[in-house]
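Just the one chain here, laid out as structure tokens, in the form predicted on its own.
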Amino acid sequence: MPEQHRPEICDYEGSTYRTDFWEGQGREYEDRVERIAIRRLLPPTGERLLELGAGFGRLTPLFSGYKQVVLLDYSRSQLEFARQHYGDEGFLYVAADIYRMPFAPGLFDGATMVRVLHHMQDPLAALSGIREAMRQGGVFLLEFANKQNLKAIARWALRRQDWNPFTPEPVEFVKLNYDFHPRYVRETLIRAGFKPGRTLTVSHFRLDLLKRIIPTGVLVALDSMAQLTGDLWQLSPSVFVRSEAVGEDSPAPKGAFWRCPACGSFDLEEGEDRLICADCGAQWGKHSGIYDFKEPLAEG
């Protein structure tokens, strides 16, 4: 993708997202109900799974049934933390832009993207790239922030917000933070080459007051039951959709794994600390166990 047309990236490099948002921050409820949804929708075993926006690896243990899990994130520091915890056996760590992923087509039979789409300025481009990296029949599990949630509906009805939760277009409520209408997401998945299937609604009780007065286990049990209504209506702040990769896979040489983000070549030679594209000469770094495709190394 030419530089001037690349969407903006939400960069968590060096952030304290793990400690400031998750650990000890009262989000055990959200974490547990998301894990329930993933277990319900994603096949427990497979060959190779791509975890998009893996971050510090909060959800990575759920994918232990796959022979290889590729953790992709734009933040090297987040991936470094994940690698310290999970090591290299069965895992691969890749710092890259979702819009320019460095993988050969048809590489993955599973993929997940949780709490990531809400940062995507161009959802169709992101989802199309994911479809290309997957093989036909592969399962893609997508979570998105739902524009049509009960809180937004109430605020709109009381004229406390100016955007309509029922219209299909995304709303950017903070820079590079988007809420999406379920219909928009399904239509975009179809355009990208997926067949949307089972839907679960998640985090129905994501209110600080409820989390303070009701035991977490009770909220989780209630949410687990409420998730099952997701195919009927979507009014929760978070929605999970299981989709199947459909249509023909893009051609790739047998056994190809990497693809140069700069020129699209499959001919990358691996050195001790870098990958070198034999066609365009671009060099991509490899350090601390992480393949770095964010930007090519400077010449010389």
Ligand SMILES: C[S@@+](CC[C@H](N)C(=O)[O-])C[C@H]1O[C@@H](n2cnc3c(N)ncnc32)[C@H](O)[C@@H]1O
Second form
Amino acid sequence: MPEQHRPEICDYEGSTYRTDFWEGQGREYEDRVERIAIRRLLPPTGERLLELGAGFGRLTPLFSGYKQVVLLDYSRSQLEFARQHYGDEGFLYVAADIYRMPFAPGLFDGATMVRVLHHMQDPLAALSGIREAMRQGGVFLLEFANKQNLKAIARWALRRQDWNPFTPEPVEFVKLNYDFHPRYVRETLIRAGFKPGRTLTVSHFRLDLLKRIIPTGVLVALDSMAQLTGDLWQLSPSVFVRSEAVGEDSPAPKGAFWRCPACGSFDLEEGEDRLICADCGAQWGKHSGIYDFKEPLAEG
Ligand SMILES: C[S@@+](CC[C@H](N)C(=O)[O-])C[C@H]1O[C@@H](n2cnc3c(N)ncnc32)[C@H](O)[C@@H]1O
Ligand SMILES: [Zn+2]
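Okay, that was the form predicted on its own. Show me the form predicted together with this ligand next.
Following is the full complex, with the preceding chain placed first.
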């Protein structure tokens, strides 16, 4: 594979995302409504599911109906935490860049990506790679941050925000943090080889004031109902869309699992602590139960 321009990566290596953002940080409401949306949209059982940008595995237990779950993330430290919790039975941990995934085409019949498109500088490249790793008919569940949400519309109307929430182009409101228009996401999914289907709007009541004065259980129940209008209009800050992988799968040798991210070869030999590419010689590390495709090991 020729070395192309690589999109930048929002690196969570060593980040305290779990403790700074989730645990004890007043986001029980967001966490619970996301779980409701995933349960509604994702087939509960299947063969092999790819969790893209799995992080520390916050949502991983929802996918336990699949025979194997592959957790992929760029951050080794997030994956290490997940592995301590879920172990190796039915789970595989892969440190890699979504833009350069190490999988043979057609490997997955399920895939999820939650709170990750948010960091993608090149959504079409990311989604095309995901489609390739999936098989035709597989289900892909994508969450994205919606620029056309009520808060952004109000801020724009009051001239407190300079970007227009109704135009289709992504907005980078902080370096490598993007909000997307639902139409843009749909079109990009189609271009990448997916057929977008049922959509749920999520986290309608993500406002500090509401979260303070209304019990979480009530907000969750209200959001759960409001989610069901997602096919009609999308004005919430978070949107989940279920798509089907369509079109021909790329060819791959029967039984192939890995693909060398450096040269595209399917011929990777597994040793005790590394995978070695028979074609280009690149060596990919394997340590503490995590396959590492971020950078090849140094020679020798
Ligand atoms: C906001 S966290 C979401 C984690 C998890 N999906 C959740 O909802 O709790 C974003 C995750 O995406 C990962 N990520 C961002 N860019 C990536 C890339 N190019 N390749 C692989 N992972 C990436 C980060 O390492 C981080 O763990
Ligand atoms: Zn190679």
